[in-house]
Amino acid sequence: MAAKSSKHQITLIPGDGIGPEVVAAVQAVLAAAEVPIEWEERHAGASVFKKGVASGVLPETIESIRRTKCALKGPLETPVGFGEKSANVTLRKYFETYGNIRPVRELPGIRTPYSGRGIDFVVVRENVEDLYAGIEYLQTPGVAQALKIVTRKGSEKICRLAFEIARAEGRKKVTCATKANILKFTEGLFKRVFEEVSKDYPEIAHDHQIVDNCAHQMVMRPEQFDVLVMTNMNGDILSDLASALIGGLGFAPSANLGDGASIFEAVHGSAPQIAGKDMANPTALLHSSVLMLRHLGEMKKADAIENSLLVTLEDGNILTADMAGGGREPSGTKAFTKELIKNLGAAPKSYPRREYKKVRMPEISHDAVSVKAKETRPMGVDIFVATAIDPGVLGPAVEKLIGDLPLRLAQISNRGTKVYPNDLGIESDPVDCARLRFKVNNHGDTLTDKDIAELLLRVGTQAPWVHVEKLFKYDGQAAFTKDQGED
């Protein structure tokens, strides 16, 4: 039997466009500094979207990240509004890589309008639930939805990733960011989460803020910030907001977490117009490169990758054409490589140090969660139904047909108003899908499945059913929202 290789199995995706000029210039930094890597070269994106592979992803890529538990990606080109998934997030999902992490650090040499404020923080977004589960329908013509996904299990999991990254890194605070002020259930639970996972970190501070107010504290005042967590879809926003004070993706590391596997890229596009020309800069690249080896334990080679960056950016002697300013001559991809492997060994002479230790990735049951209430009571049936009758001609057609099921037609809605009965005289614009809220007529009334059944037979002889949701109280709580101008 052959000796097992001491050397790191990874699995390489070279990419579109820049993705195999930056991922070449990566891999000679870290051959010069002899870290100990066996790549494994696998291909997703344009090339496999082209051989009709609908996720973007080849089946013996995914075999290899199952195999290695770890790759390093060049950026994907993904069709924007139509057809085929991402092939980024199908990696993120086949994986169940639920933590991105994005450092957002000042650099030194790169001129930004915040520089000299010490900006030093990290932005951990969950990565796999939220409007990011992809859960998508047509309800007419007209009128698209999306599901949220955010779940109790998903969001432990990403909050106590957050605390021990600071943990990991010495840092102070971690600030949780939502929209638990409109989205009361959603937003709301994974800030309930948040809060509760905070008691086992005590040695750490932690506050919340509502998210709209937290981008504009990240352009007022980046430096407050110390380990920024959300959900999947405020994440993604922000962390793009964050690397623009610190210069922009081209200088943006990520690393997708797992306990499975973890994939490491640079989230910066693929720049096909200046593919082949020897222009694109692999700083991000390179800085996820060294997020990989922090994960994977070599510390002393991640110090030293990092620092000969940093003393090429501090040196600005060589640089590409997006860092090169003040009429300095831009370098190509190639001479500041060699300018990175020839800095191997030197360390920045004013970058502040910060000393890093390998994250602890949560411990978490991967047996499937119920959380069970200790009392659930149906109270009604929401029915969404796609007409454009008038809510004051639909609304009594409806109650008519109800007959004998224990059920009131208590209101209509569109887009979420109130609109039958309307007595608050509420204007509306309303468009081909209103929703039907249907509730129990007394508090003891046994509301079944055969009851909603026959209720949406009738409905149908009105206005055809597209989408229907039952309304329950847990624990005494109502489960549901109400709609603006519901009692």
Second form
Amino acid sequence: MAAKSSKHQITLIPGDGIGPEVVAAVQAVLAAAEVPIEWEERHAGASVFKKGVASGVLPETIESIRRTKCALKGPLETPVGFGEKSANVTLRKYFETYGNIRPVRELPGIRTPYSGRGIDFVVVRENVEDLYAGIEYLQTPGVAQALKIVTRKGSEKICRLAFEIARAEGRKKVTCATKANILKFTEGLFKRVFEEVSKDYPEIAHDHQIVDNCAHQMVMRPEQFDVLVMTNMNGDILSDLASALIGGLGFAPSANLGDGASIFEAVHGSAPQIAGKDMANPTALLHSSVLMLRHLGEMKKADAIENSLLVTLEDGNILTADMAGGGREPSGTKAFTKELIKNLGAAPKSYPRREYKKVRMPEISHDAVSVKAKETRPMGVDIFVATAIDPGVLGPAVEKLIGDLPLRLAQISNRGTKVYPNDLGIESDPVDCARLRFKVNNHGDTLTDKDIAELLLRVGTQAPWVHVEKLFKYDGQAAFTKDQGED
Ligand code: NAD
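Got the form predicted alone; could you also share the form predicted in complex with nicotinamide-adenine-dinucleotide (NAD)?
Then the entire complex follows, led off by the chain already shown.
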């Protein structure tokens, strides 16, 4: 029987554009550092789209990552236009890599307006839920809608991961940034879960910032941050902003961590303009490979490679064109790679050292039900209708149709603002999609699906319905938000 290899099996996706060049550079440095890795080269991206695979990822690539549980990936070109999914998003979703980790640390020799301020924090972004679940509809040709999905389970996983990263890196504080002041159910749930989870990490301080203020703080005083945790879209935007503070996307590494597999990649794209010209800077992917090695528990090798990168940047003798400013002659990717290899074993002169431990991935039940209500009470139903009928006409017409059903029309709203009855005289600029909110007449009334089906038929005689949402109270708490102007 063949002995099991003691090497780490890693799926390697060279990717598009400059991908193969930066991937080759990283492979060369890791080989020179004698990291025990067996690469399994697989493909995704433009070449795969061209073969007619709509997801942009070959089945053998999926199979390989499922087996190795770890991938290092070059940038993938995303086709522009309708109908095609992004291969990057396919991979993230396929392996439920729920945690996107972006370290943001000032690099030696990379001059920015923030140089010398000691920026050193980690952005932890939820990576699969929120608006990026990608559930969108056109309710009418002129009214688009996206569903923002935030779950207790998803929020708990990412918040725990943020605290675990803080622990593993000896960090002192985790900041949660949300829009909970406006989005009380989605962003509010995330904030509440963050506060609950923080209790399990008493040695780590925690605070909360409204996400717009957080963006402002990040530009004004980025030194204040240690670990930041956010829902998907907020994290997407603020992690790019954060990258700009240390030199731009070209220097930003990332890890996509999941319970099954994890995928490590640079944040930058395939830079087609410089592809094949020996001009690409492999810094971001090399740094991503350092994150990968720490994830695999190869702490010493990770430190050695990170140090060679820091020394190379600190010396600044051999730099690719994007880094070599101030009249310095730029070098190519290959020369830069040679310099990295030459500097293996050296330590940076002026860079504060951080002790890294392996991050403990949170263990959260995979049960689909993460919260149960003791009591669920139906409160009514919202029916969205595609119509431009004046609510002052539609309201009374619908009220006449309710008849014997145990419901009343509580109000009509347009884009979340109550427009009927318009007792507050709210001025709005309506669109052709209205929400009719029906509430049960008495708290004791039961509302059946048959009642709702009958109501839909009756409402449909006035205006076509496009979307229905039941209204509940869970354990006495309303499970729906009020309209602007609703009592
Ligand atoms: P890009 O990151 O490829 O390029 C932006 C600019 O940065 C260009 O001037 C480019 O030359 C430069 N640049 C980027 N990486 C560099 C590197 N390593 N060394 C030197 N210069 C570098 O962004 P883009 O032009 O918006 O996108 C190009 C393609 O990449 C698109 O198809 C896009 O969808 C895709 N993309 C993929 C990923 C990914 O796979 N994770 C991320 C972003 C964009």
